[in-house]
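A single chain comes next, written as structure tokens; it is the form predicted on its own.
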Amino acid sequence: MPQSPEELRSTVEAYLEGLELWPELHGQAESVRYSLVVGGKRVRPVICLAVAEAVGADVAAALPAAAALELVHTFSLVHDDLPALDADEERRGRPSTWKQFGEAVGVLAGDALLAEAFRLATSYDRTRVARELAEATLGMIGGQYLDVTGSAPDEATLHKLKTGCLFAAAVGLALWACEVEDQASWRAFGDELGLLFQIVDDILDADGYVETHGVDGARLLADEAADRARARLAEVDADTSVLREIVDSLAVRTA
């Protein structure tokens, strides 16, 4: 029987808690662990593990990839909070990393998280996991650039890069880690996940899609993205019940 999202999240948390950081980080490791503790619901790595289970693999096969993805996400948050970008002094009710340790250590914490992520991704025998993660990270950074410079050609491009890349990678990393070659429907599902998350996020924050489409229009777009995600799952010859549960929860989330 597949594990529930809550069980998968517990697996991710335990893995991250026991993660051995590179010893030559010395005291910098403290800020890295602090950044991870401030982490949120672990949606991306949970999706990665749920895909691994759906294709019939042991979640252990995808754990390094899932953790690497979460480290990249955390790196992005640590750097987003810096004074040069969003200048956020608090994250999830705690001082942001740079506020807790100083701006210089905050920059280094993000750097270390990114490097540790790729150390995990390169632990696989084949390079496809690391390449998937690298391309997703570069896409996310490109999206951030478009955002901070106000140079995005359109709303869809901005969000596909800034948010969608890591959600698509949550699916792709699991497929490569579990050596799945038939990926078309899975990839289409991953693309819809990122869009769904972004639209609902904008509804909660009353910006982005809400500003351009209104609350009702944004809600309609979210419902359509969720329906498309469910349709892509229906094309897969696997038990995708847990992934459907994740889609349903993302569609109605309130925080």
The other form holds:
2 protein chains.
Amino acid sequence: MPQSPEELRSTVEAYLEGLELWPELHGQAESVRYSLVVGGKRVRPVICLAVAEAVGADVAAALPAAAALELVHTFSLVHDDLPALDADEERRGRPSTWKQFGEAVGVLAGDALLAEAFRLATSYDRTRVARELAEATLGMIGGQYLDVTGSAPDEATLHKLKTGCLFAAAVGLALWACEVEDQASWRAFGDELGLLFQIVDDILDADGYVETHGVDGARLLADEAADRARARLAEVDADTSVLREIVDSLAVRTA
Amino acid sequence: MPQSPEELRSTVEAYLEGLELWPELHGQAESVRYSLVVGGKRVRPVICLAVAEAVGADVAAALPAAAALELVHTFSLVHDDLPALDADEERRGRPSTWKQFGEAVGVLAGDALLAEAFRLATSYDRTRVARELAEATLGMIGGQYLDVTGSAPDEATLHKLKTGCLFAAAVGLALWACEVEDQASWRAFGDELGLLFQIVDDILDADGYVETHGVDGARLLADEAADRARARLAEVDADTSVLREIVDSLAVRTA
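Go ahead and give the structure of the form predicted in complex with another copy of the chain, now that the form predicted on its own is out.
Below is the whole assembly, all chains and molecules, this chain first.
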């Protein structure tokens, strides 16, 4: 029996909770842990583990990659919240990292999350997991730049970078961690998943795609992305039942 | 004929100048390049290349590792200069990155430098270069934390983290890049080199070791560290003439 999305999420949480941070971080570790435990839906690492499971690999093989991805996502939130960027004082009902620990430690917390992510990604013998993580991180930072400077050529480009890069990596990292070489359909699936997540995000926030396409138009685009994601899953030779469940729930999520 | 330190530095400069940044960085690339070309002595990458040369490897084999190390060093300067940390408006006679591009882009420039460093470090097939770079970066960040919070147990601990980690990595990265397995004397050499650099830094700035040991005391400590570094070099089976030259010049440097 493959693990359900909820079971995979518990697996991610347990791994993150037990994660041994690099000892030389000293007191900086506290703000790193604080940033991580505030938590969230762990969507990206759950997708990563579900892909590993679908291809018949041991979920444990993809856990360092999945956790590294969640650390990169958390790094981006910690730096986005800084006064110089979004100036958010709260995240998920608790003080944001810089608000809790001061701005200097908030900058360093993001830095440490990023470096820890790469330490995790280099626990594999070959560099392919860490390399794809670095590339995805750079794309996400490029998206952040376009966002804060208001210089994005269009919304699709912006979202493909800000959201799409890490969703694509959720699939890509699992493929490398599990040594899957036939990747085309999988990668197309990852791209659709990122698009689906972004459109539903905009429907929930009533911005982005809702502004350009209206609520009904955005809903249609989301449904089409979900259909294409399911079609891609049907192409791969794997047990994709859990991933189909994830697509279904991403399409109708309300939070 | 091995390349002189000056030739190695030119090699580093040329490589950094020609470095192709990840295209998805978009406009963020400008601040990354700005931060890099402000330059400096390139001490760490030169040491890295000199170790590669000493063990008889092709200097080109260590270039991505050496450049990655310089990018991590530059990342640390860019974030240190931020208003929330040292609030430095100038670096080497030019506006610091955040002063030139604004604080948001300044934060992202440091992030991008770190991610690009890992992309470079993962251009090797095996993860050992990137893993040691991640560990050294985490130690350096831990040192930054002790510094900004004033919580360092003692000065030696602080400097071993803030300066020592990247000097040790300058040697360690070259060893992995060139697949040198017998590392003990080399690693002891790297530690002495970091200590030597730090003490001389304090002599030039009249702080740190000068405050605790006086000028003459600090000078003596520097000379002893240089002697131990030379003794470690004498232990390894390699042409260490260029590295001896580097030790000599670090001991008597005036800038």
